[in-house]
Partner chain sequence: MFRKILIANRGEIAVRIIRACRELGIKSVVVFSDVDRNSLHVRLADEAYPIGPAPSRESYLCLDKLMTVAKRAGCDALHPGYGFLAENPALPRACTDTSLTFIGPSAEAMEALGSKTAGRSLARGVDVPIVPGTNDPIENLEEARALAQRMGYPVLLKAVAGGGGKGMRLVSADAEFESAFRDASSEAMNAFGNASVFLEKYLEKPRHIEIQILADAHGRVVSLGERECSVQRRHQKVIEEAPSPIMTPELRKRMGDAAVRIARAGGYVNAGTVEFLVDTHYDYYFLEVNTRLQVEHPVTEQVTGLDLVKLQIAIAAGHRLPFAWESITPRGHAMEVRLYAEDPENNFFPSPGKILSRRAPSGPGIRLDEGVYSGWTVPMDYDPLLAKLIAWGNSREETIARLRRALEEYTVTGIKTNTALFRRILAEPDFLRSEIHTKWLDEMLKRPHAAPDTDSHAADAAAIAAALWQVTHDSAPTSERTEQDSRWKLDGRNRQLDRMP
Amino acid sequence: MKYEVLLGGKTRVVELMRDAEKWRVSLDGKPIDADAIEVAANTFSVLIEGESWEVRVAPKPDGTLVLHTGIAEFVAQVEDPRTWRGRRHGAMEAEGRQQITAPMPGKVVRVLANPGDTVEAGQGLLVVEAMKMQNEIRSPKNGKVEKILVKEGQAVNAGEILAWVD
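For the sequence shown above, give one chain's structure in the form predicted alone.
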């Protein structure tokens, strides 16, 4: 599979090839020694050229991906019309009951929605502060906030369930 990824204003070509139990990866035509495994929902342990990274991926309704790794945050957009056509324009949205999880460890600084509130896809539900940066956690779908499981001032871990939207 070959993807064009817009990252930091630059388009990169990423090619993924399955080779038995592992993936072979090339970036802009150059092979990379890389391996990845999903350790939790939307959280990957990635080994690149012998260096280990934990990458948390937060898809946004507009089709972009927010990638958190350590103290860095990147926004990526995958330009593959066969796979991502509908997502780029917000046409695809999550279906069914969705759990909202913390993309990183931090502290809840604001709760923007209450149980029973009707929300739109992309609407802010909570604000989590991590590494002195505030990150708005948004609804992945149109629906109703079923539960908010955290309070302002509460510390949260990466992957911890913060809310449910149905």
Contents of the next structure:
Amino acid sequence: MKYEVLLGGKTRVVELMRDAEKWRVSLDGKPIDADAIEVAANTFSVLIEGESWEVRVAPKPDGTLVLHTGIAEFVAQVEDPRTWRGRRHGAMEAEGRQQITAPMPGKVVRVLANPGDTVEAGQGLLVVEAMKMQNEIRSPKNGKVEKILVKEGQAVNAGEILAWVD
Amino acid sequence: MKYEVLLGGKTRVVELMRDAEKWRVSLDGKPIDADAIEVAANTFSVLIEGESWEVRVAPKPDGTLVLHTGIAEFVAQVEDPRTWRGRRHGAMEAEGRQQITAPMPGKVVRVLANPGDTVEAGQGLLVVEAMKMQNEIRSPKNGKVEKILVKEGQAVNAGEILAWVD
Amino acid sequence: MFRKILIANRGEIAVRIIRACRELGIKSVVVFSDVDRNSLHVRLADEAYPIGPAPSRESYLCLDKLMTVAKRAGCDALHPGYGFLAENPALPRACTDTSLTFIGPSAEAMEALGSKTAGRSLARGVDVPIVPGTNDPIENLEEARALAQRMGYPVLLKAVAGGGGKGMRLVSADAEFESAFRDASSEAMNAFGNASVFLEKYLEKPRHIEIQILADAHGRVVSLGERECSVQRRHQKVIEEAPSPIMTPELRKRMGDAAVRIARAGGYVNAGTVEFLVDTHYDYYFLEVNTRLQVEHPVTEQVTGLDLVKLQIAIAAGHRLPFAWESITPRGHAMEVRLYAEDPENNFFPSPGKILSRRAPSGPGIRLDEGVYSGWTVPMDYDPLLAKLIAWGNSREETIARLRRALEEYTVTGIKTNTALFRRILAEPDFLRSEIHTKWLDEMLKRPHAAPDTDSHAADAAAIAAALWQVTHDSAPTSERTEQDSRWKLDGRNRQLDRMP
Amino acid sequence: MFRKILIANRGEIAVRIIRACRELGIKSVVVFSDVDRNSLHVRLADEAYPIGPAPSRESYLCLDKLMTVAKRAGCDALHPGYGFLAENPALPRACTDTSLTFIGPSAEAMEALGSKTAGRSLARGVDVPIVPGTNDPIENLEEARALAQRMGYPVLLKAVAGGGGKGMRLVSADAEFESAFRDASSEAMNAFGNASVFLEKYLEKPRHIEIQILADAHGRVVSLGERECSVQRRHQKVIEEAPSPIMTPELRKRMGDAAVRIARAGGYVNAGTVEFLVDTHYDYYFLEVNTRLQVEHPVTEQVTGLDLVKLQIAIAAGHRLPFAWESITPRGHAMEVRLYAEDPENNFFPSPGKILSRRAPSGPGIRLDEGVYSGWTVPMDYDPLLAKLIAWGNSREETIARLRRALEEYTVTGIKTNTALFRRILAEPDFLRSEIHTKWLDEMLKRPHAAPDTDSHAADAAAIAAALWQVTHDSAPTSERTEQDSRWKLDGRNRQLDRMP
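So that was the form predicted alone. Now I'd like the form predicted together with the partner chain, please.
Every component of the complex follows; first up is the chain already shown.
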């Protein structure tokens, strides 16, 4: 199986070939001495030329993957060239019309902006309370608040759309 | 669902009724204030009248269950009266023709008895090596060795029949 | 000694108290809300009783429900842990009414010392310096604002009943005063059921150093030395250590004596903590008394070898502190980090959810006080504290090396944790030299940090893992659907069977 | 200091050494056999290289493969752990030939002290009493049997190269001699690649007490005090503690001096252990020297605060032991239990297999040195040691209470462990009074123990859990089949896709 992995602004081509219980790996067209295995849920042990890396994978609601290895954290987007699902770069840039989603389940305790308001990048739009902390949800860009979809006191789920900024 | 549980020589009737995410429990015909839940693989948290018990279940190859709770270890056999699979008491008694099985995967390093030998309960029949230890497999009863099914040097799996004693 | 103790708490601190009870041969009784049936404290306790719906005001904060459970289970004492009702004088009062021994100070001592404003007057009375500010809760917004203007910004708004940085706001300018006051009050109300806040001058670059005290019912009060907790994010401690790298025997003696004077003046009995700010001239200012066990108590336990929870229980049972403890000599250095379910890369948003897998660190010098396990769902309703990781070493350097090593071993998937934050802090030269203060971390977090190198083997490994994850999950829709199908079938079957006699 | 260390081992001890390396900022390199690709030491190390098939003689015992890995990875030192090649003088020799520093004694010191028969002559030379027996390996079975008859049964057959109770047999009567000799030899051959055994008089009710020593390359040899390891099953230690409950300062001084004399006489450098038997008159007899790190080294670490592995590395790098260490004062009491994958209810049969779930104990005073994790399959090819659980407390009583508490927290499903054995031992009055000896546990295990009460809530809970387990698994055949189906489909798809360019 062949994948394009957009990682830190760079596209890597990863080809995985099943070899008995292991996977043989080719990276950017070159076979490499690597051996990868899932040792626990979303936890991969990768040996590259003897170096032992452990990578933890956290999928985000927008389809990107957050990868932790050692002290490094990468954000990646994986595409399968055969299926050609079309690229979803939107999540990685703050251009165009932006949807503001709840990063965690919680309760909206304050709405700080109204539809039609002009807001700056970083300006607070709403406050969501979760785990006894009040968390300000901020605008990802300079623009205008198009819509606020929730009310004060309303419970929201992770990934639920709270507002649109254009 | 109703089960008969033969536990430590006593038959208990356990009835489980699903109540949303929990199970309501009736024991020996009487509903009791109990709440049971699987918190991890083969690990059950059982609250009985406020007492918190944690029970670990280990199924044995002969179909019985070994149950650990606190410092107590019980062996149980569960039967579903509706299916009436027939009772398998053989595994819990040392009467009649006995099959001798390997308790773990390993290698037969010595055969200590020959077919036709008269053996006493507790007498060694074979030695199986596993995890760098030599483990003597003993006769469960006084009787005669009917058959030895393995040879020195042979690898065996857990539960594999090694011999018969009658 | 007690026979059965009710633990009026949840999470890691409930587990910590269960452990002490078990080691003393005392039965432990816990309570749980609807979302906590599977929690570790319920699994580990001797007895566990439901106490209502998820919101704490309908469960863990319900005094009457706690008393009902205590009576039903036949408890003879109650340990409040920290947070929830731990600093509410109504709890010791209710205990007295129910003939339960409260493991903590009396309601009167709590009122005399626990309220931040009362504590300040008391400290002044025994000649302990205090930070300038109001001595009473703010009743009139405009008067408070005027006072803030006279003292000069920045000022701090703090919950009278508070702790753990909740209900606290730093105000840097007059324009922010009103909204900060509203936020602090509402957070204080949610967290402690008391909206009162007061005002304090904010010192520049102070260090937070606190003294752990123990007082028995026979008049003996001892200091177990200090902890430094200057690494804070938004006024919330995230790293604590003992001894403080700036401490001298002479300063320790003076601060310890001040703490003991305050405790005596308040008629304090049991374990408590006297918090100070220490400025760049090594002058100290009394801040407040925490009339309960602290989150960071393990740091003191690791250097003194004492078990503070067992000592709390012994004191409540009327035992005397042996004289020898006054001359306790700490050994080595201890440091604690607070592991939260939150995402340091995304504005520290809370990250509740199911823990898919987990590897806990262990080995020499490592202690982990945890309230979670693999497969458990971290509820969204409570504090995001998952665990406290504590390292001990012969020197501060060895302790930091062990903590770093243990953080590399600690992995969790399914939820986000703040381990990456600690890896970053523990590599900062300022921190290693201990040139820190209470705003240091907030300043550090404003500095951009280098993006990870994409030309590294780490990046190669990440790319491979990402592709491998995709292989597994490209096929997931099929198997998930199948699993759901068979679960549906099973449910159907169960319903059918339940109808049978 | 070293840059990169090859760890020639696996399991918990490999993990222990990785931790020390990481804390010192040294890269760790490990090796793994075919069944160890997923093992914890491979996950945690900086580098990991395959070394052959599962059987140790084709992997972990292959000197040439180890040297190849060391060269390939650019290691400058090698730590052998315990077991495998740790006491084989060929290993330090091969290291010298490969310009690797061996972290342990020289081959000459190993030969002078490590061989049990050579160690005995050396001890005699420095006036340390020894247990009567042969000084050379048995070559002639009949002569050895005649000597055994003269000394009087019981006698002990012991592997010359041995350790850990392997290749050891107690012979109580003449008729057993031949088969015991054969068993001991073959076990010794399998475990150490050396079939030689020797003969020793078996003392009645002796206690096993050993002295930990450290020796630097500059002539300093110090004793870190004793560990008592009298609780043994079939000559294998299962519980170790420090200090020994029977120790007096005077006896400690005499035994420590004897251990230092033996180490000096053998030109010993690095960490080592001198083992003694102590009889009911408090007379001690030299048993053997273990020329390596011991399994039970954490017990000494917990009471002294020292990190023995880091000290081993520092000594190998040529550092001096600071004089202050000779005056080390231990604090409190430490006790270790060895958790094995074996079934105490079924003749202690080994129990390899997949760990389905696991809960590790933690909290105050608890240390866990582990080589396993949930989801990992314990291979059948190696030692069944899963973990070492170590408790520390201010007194022996507090330590035992903590150990008991931690054992209740430690749960594993999927494989059997011997935790129930420890719960039983830690409740035995003899053990609590420390009236024990090296045969005490074997005798205890012969006594019947009470069947659990079936009229208890524990039995009710067990019955309910059994029924609930059955509910889940009655429906399992369906879902397992479905899962297999979809896995089969996935495989087919993968094969198909692999054919694509």
